[in-house]
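First, one chain by itself: the form predicted on its own, in structure tokens.
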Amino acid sequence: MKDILLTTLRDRETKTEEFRKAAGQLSQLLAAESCSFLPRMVSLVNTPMASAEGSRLRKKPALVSILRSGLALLPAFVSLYPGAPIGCVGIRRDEKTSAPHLYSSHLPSLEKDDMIFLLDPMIATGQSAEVAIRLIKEAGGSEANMMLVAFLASSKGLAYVKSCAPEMHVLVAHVDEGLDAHHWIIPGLGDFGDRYFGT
């Protein structure tokens, strides 16, 4: 299915409606596959019929999204872990040199045993990825306890983000292998955000 979905927003004749809503379909697969990141504790429950042991989550995760595309994934994580703290992290990335600039940050208090996802549609140069996650890293998150969520990543980016943060987890739907001159992923799906916010 998330093939599907990626081809809907690669389609460049994909209408702003039709694009939303493969983004927050794709992003639910997403948040149900992260899941299986976050460590479990036994819980004996009582159904109308008899006890069962089934499980639960030991702790709520943190959502950091990345300004502004990353809010297209932030509802479907909500959903899921709905009393989860959200961190939100600004990078506007320069048109000419494609180098981050943090205008803003907002993260919540965070300890190292803390489990977090960091949430991007789209990792190009990694740029963007490596401000967030040393910002989270300042407010008190491990690296090792983190996972990088995008649609899309260029093989350069995602290496670069590894080489930067090895032991962070990562769950992307799909790597492309190309960046062309101005940093952009090829084939890629264009320019995310303008797509999804209509702009």
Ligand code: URA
The other form holds:
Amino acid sequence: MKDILLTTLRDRETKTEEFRKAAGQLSQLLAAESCSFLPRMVSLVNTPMASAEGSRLRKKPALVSILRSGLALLPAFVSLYPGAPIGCVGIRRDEKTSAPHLYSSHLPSLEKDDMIFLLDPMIATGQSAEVAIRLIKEAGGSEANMMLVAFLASSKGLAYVKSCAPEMHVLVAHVDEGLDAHHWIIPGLGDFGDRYFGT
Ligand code: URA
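Having seen the form predicted on its own, could you give me the form predicted together with the ligand?
Below, the chain from earlier opens the complete complex, with every other chain and molecule after it.
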């Protein structure tokens, strides 16, 4: 199903409403997959009939969204982890150089054993993720307990992120080979934020 939703996102004819719907549905699939990353504990539960062995999450995860495009992933993750603290890191790409410019950061204080989902639909150069990872670590989070969640990554961006944070986990719907001179993912889907927010 991820391939079908990604095709809708890639299609230049897809209008805002359909684009948002596909982005929401793809987020739900990734959120569902993200669960296997979280440690469980065995927990006995009493059904109306008998007791049964079940499992519960050891600790609620934390969510960190890279603004603005990361907001697209947030509803699906919040719906699955309603009690999760949410951090936001605002990073703008310089139009000419594509260098990341940090304009705001609000993170919850984190502990080493907190599981953290870092949300950004597009990993182009990987530089925005690098900034966010550094801030998360400064707030107390650990690389090994972090998972970067994205719709699309360029192979170059993915390799860069892995070199910056080798212990971090990555969950990505698809990896594209290309990255053009202006750091757009090729074939990609264009400007995710503009298409999602309708700007
Ligand atoms: N961000 C986007 O929205 N699209 C790209 O291709 C790269 C970064």
